[in-house]
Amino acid sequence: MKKYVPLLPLLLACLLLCACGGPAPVQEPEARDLAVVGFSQVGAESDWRNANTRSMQQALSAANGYRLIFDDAQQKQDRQITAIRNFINLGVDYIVLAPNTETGWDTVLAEARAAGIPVILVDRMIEVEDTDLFTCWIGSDFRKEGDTAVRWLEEHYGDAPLRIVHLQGNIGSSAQIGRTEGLDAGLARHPAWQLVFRGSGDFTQAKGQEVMEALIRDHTDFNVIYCENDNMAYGVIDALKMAGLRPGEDAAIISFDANSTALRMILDGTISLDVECNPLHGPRVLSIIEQLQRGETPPKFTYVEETSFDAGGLTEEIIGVRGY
C-alpha cells in the first residue's frame, strides 16, 4: 500500500508540524517514490527517548526507501492527536505512535483506520475498546521490569527493613504503571519494607533532583531509592552528592533503562541495579512495515527481550557494544 505524496504539500505540512515543536525532518527533494511514515514521538524527556528517536530516524531513512515525518509532542497527548490528524490529512502510508498515556486514543485511531492507514505502536501500550484500531505493538514488559527490580531487592535484602523512596515516571504511562505494580507487589510480600515517599519525577533529571532535594530538606529517612528511569536517577544522585551523601552506600539506587552512562555508574558503585529497557525499535518497526508491504500479517504484540545489570559481571566491554 504505497501512496505518493506530492512534494510541495508535504514540505509545507512538515514545516507546520515542526513549528509545533518537532525538529525538521531531513527531506530528499529528488526522491518522490518513498513510502511515507508519520512518527508521533511522545517527547525528548530522557536519554532513552532520544535513543529511540535516533533509532527510528536511522531505520526509516531515504536510503531504506522511506520518508519520515517526525513530530515531537513534548509529552502532551493533545499534540499527538493533532499530529496524527495531520498525518491522516497528508495521506501517509503508515503511522507510528509512541503514546504519552494509555487512554484517550479511540477517536483519532478510528479516523486513521477509516483512512486505511496502519498504526504501529512503539514503547508504551494503549487502552482502546477495539484493538483493531492499531495494527501491532512493539515494546517492553514493564511489569516484568518492576518484578526484576524487586527480585534483586529480595535477593540482596530479604525481609530486612527497607525505607523506600519511589520516584515514578509520567503518571498513566505504561512504564510507570508496570514498574509501580512490580514494587507494590514486593511491598505486599514484605511487611518490613516501608514506602516513605512516592511521587512523580516526570522521567526527567531536573525533576528527579528537585524531588530528592525536597526529601533531604525534610529529613526523610531512606535507604533505597527506586527510580523509574535513568534520568531521574541522575538527578537523585546529584542531589545526594550535594547533600554530602554517598549514592550506592547511604542508599541503594534502583533504576531502569540501562543507558551506557548509568551502566558506568554501576561500575563505580553509584547505581546498584539497572533494569534494561531497550529503545532501539527502529529496525523492528522497519521489519513490520516490510511485512505489511508484502501482504503479510505481523505479530499483534512483540515484547523485546531484556536483561538487568548490577556489579556482578558487568564490564566496560559489555557497555561499549550496546548501542545506547
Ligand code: GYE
Contents of the next structure:
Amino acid sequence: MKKYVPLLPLLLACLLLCACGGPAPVQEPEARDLAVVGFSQVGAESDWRNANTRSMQQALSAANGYRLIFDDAQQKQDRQITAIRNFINLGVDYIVLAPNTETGWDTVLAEARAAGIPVILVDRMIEVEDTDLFTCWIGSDFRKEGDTAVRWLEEHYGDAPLRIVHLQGNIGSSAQIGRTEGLDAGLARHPAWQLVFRGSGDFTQAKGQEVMEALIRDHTDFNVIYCENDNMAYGVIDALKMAGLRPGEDAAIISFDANSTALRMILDGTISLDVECNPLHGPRVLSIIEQLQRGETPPKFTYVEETSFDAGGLTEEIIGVRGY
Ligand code: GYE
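Given the form predicted alone above, what does the protein look like in the form predicted together with the ligand?
Below is the whole assembly, all chains and molecules, this chain first.
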C-alpha cells in the first residue's frame, strides 16, 4: 500500500516557520551602543605588522562592543598626524596610536588631549615633553631584544673576528633604536667584532633583498647578518641564495619578531637566532580600554614578556601554537 504524507499540515508548519523567521537572529549591538576607537597603524610593511593589525581588528570588534576606524599610514608620520586629526574631528571615544617614529607627536597629542580623547600607545614608544599627553603605553623592550641577540653572539662566537652586516629598521622608530643600541653595546665590548655595513632596509623584504644584493655585488666580506626584523631577513636570504651563498653556513643570520615562517627557517638551519617580538596586542589594548571604561587607571607602561629562539629545543609543536 502506498503511504501518503499529509500535505496540508506540512504546508501550514512551513508557513508558520517562515512567518516567524525561524530561529531568532543573533543581535548585533546597535551602532550607537558601540564605543568608537580610531586606530592609526604604522603600515603593512611586515608580517609582524599584519599580525598586529589582525589582532587589533579581532579584539576591537562589534561583538566586543567596539567600532574600529582603522587607518594605515604607509610608514609616514604625517599621515598618522592627519589620521589623528580626523579621529578628533569625528569625536571618537579613544585613539590608539602605533607610532612610526619616536619624535614629533607633541602638537597633535595636545590637540587630542584638548578634545578630551584618551590616547593609548601600542608597540613603539614616543618621546614627548609631557607624558600626560598619552594615557598609557604597551609594547616591547626593544633594547632588551637587542641585548638578547648580542648575548647569543657572545655565547656562540666570544671574541672571534666577526664581520657584521647590520640591516636596520625604519630609522627613528623605537624598534630600530633599541635593537641598534643593543648591537652598539656589543660592538663596544668586542673590538674583534667589525661592522662592515650599516643601513636601513625599512623593515621590508624588498629593501632587505636590495641592500643585500648591493653588498654582494660590492664583494663585501661578512659572516654575520643582523637583521632588525624577519621580513628583511627573508629578503637577505633570497639575495644570498641567488648569489650561490648558503645562509646559516656562509653567514649566521640573526633576526627579530619570530614569525612562524622565520622559526621554520631556524629548524632548517637558515636562520640562527630569532628574538621574539610579540605583535598580538589586540586583547591587551582591549583590556586597557575596558579598564578605562570602568573608570580605572591602567598602568602607564606595560612591557610584554618575550623570549628568543635558536635551534636548541625549538620544535614544530612550539611554532604551531604561537598564533603568528
Ligand atoms: O619588529 C617589524 C615591524 O615595531 C615591533 O615593526 C615593530 C616592528 C617589527 O615592521 O617587523
